[in-house]
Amino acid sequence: MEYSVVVVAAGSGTRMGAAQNKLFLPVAHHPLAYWTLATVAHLRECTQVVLVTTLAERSRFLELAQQAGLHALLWAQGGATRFESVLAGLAALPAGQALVLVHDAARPLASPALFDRVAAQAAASGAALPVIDVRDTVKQVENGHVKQTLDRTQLALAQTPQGFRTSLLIAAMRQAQQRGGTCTDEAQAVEAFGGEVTVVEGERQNLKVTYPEDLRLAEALLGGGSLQLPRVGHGMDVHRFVAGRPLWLGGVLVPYERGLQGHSDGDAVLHAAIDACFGAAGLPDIGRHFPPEDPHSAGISSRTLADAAVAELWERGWRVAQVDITVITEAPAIAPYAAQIRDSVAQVFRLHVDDVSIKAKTAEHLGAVGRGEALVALAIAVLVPFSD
């Protein structure tokens, strides 16, 4: 079910009370918006992304999108209101986009599965939004007094992403614009247009970061706080040294007279890390995912394999929280390249560099590794759930 996504990031976030746009406030070592953009980058059915920001923050957001793995996207200049920003995002979409999802950049915890669920329902009914039930008793209050108690069983809290047939949403938004009205979300515009909006089950963890306490909760959920339920996996890979091949370790080209034999580029460091991630998620190993008999993976960069692995993890509701790698080899010396390898591994697995460890050991001249015939990489990965 292919769809486009409009990410709205042009707000000011005044209720946060911060000296800068709340979307740049740090959460789990990254700006808040990073997590939203990283999720969108891992949506396998998403064919087009429009990022809506202010002109002043355009370059900063585009750089952040690159860091999050979102390399191909369109940009639109936001307006004074969210309504105007969504209109600008829709106008930037190429012709022929059948389905569009609109998502708030301030919701960093929406899972990839939620995007796909909303898109599927929107394709079936024309308009869909995720909702969660209201658990507290709801009072209607006027002038500091309770006017009445509302029936919470008839109420729901709306979230994003909200999905629509693109033609329907554009028509509804244009009608609302002509009438001079404003809408708090896109579903309201479709309702006023006479369209029927269906609902899908939302995610309670999909909070909109608005106030400082929301930021602290997002930090706990994304940063390994007490609400996390981590899973740990172990990976190991060994490759023989051969002449005539470049030596790739952790996505870094290391100068050496020999490289590592393998169907791909032979990057034992990334292979071990990928296997550790698959193990933590309870998935088959790297050889089952990328079989050596597959001609399409011959000589492929292991960074490409890692990107595919990370995408699958996110699709299943997991993200990598930490990677610890040990390289065992007599030569070459790893220490001069350890910092570069650490940075590369952090980038590949969408981590802060502080969440990656690279250690180098020798085999004390024992066995094939000790004789300089092979290199071994060991890895431990920690995964945390991205959604309930």
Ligand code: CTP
Contents of the next structure:
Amino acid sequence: MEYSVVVVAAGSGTRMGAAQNKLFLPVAHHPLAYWTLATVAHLRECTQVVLVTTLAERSRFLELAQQAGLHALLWAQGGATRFESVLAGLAALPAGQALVLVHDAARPLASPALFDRVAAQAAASGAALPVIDVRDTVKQVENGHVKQTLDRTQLALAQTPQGFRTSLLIAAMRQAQQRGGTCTDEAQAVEAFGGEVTVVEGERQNLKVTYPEDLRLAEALLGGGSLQLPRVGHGMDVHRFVAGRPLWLGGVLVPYERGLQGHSDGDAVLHAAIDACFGAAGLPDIGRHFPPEDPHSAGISSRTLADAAVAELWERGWRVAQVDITVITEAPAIAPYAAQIRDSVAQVFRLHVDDVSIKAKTAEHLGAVGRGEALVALAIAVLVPFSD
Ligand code: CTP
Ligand code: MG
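What's the form predicted in complex with the ligand like, now that we've got the form predicted on its own?
All chains and molecules follow, beginning with the one already shown.
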């Protein structure tokens, strides 16, 4: 079910009381509107996006859209009211778009499934409105006194995205405009036009960020939300044993007659753990970060490489939460040093020791590792968003 999306972002956020448009306020490491645009960027069935902003904020929003992965989008200049902004967005829509969804940029938590659900219902019945039920008792209040209690079972709270057959929405909005009326949402224009609006199930977490406390709620929900799940990566490293080198494992000097060959100190355990972290963050491997051709890195301690890796992950908003390591070697026996290696790895990755595991195996005399020619290290790392 293909559809277009109009995202309205031309408000000023007066109720937020910030010095700038609320849509640029930081939530979970990004401006609020980034999250909305990132969700829209990931809608598989969405064929066109119109972003409505003020002229003054146009370039800032277009840059944000790029960062969020929205590369092809149309722009329209918003008006003094949300109603005018939606009209401007619809006017910018190319011909031939059968279905259109209108969405508030101030709702960063609407899920892709909600967009698809609304679009499917709009295609079936012409107009679809996501709603949630009213949990609190609702009072009609006048001059500081309760006038009456309303029957909440007959009430529902409207959300966006709201979906429509494009021709129906445009006709309804034009009529509302001619009548000089304003609507706070599009469904209202369709209702006044005599159209049927079908409700679909909304999402309780799909809050409209309006007041400062909403920012904290959105932060909490996005921090643990689908876009910020923990990430898992794995890494492995093999180094050949050679005579005349110290054996470094996990930042610990292990007494042995040979050491691991390598451009750096050859610490296969730290290399595997670093690669697991880079993998979890979707980054290239250790060799691309610290090229062996670099003369400055000859003989470098792998703890220094790990420090640089942790710093890079922090800059990207990731914290290492867990590292699990397996060492495969015929000799030396790792068990006597496992606790020391575990402490060291915990220190390097800023972890509690309980969040690190060091396990060792032999290769049962099989292959090069079994003949004692090399050591293999395997690692899995878990990263979590820094706010967690
Ligand atoms: N909006 C718009 N054009 C307007 C007013 C609002 O595009 N003239 C957009 C807002 O940017 C927001 C959405 O409509 O994404 C919902 O509006 P609201 O949450 O009320 O945002 P603001 O109008 O910016 O906030 P406030 O009412 O507190 O000033
Ligand atoms: Mg408003």
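Numbering follows the first chain given and starts at 1. Please read these numbers as outputs of a predicted model, since none were measured by experiment. Under this definition, the rigid core comprises the largest set of C-alpha atoms superposing within 1.5 Å between the forms.
With the core held fixed between the two forms, Thr166 has its Cα displaced by under 2 Å. The Cα position of Thr149 differs by less than 2 Å between the two forms after fitting on the rigid core.
Superposed on the core, the two forms differ at Phe349: its CA moves 2 Å or more between the two forms. Comparing between the two forms on a rigid core frame, one finds that Ala339 has its C-alpha moved by 30.8 Å.
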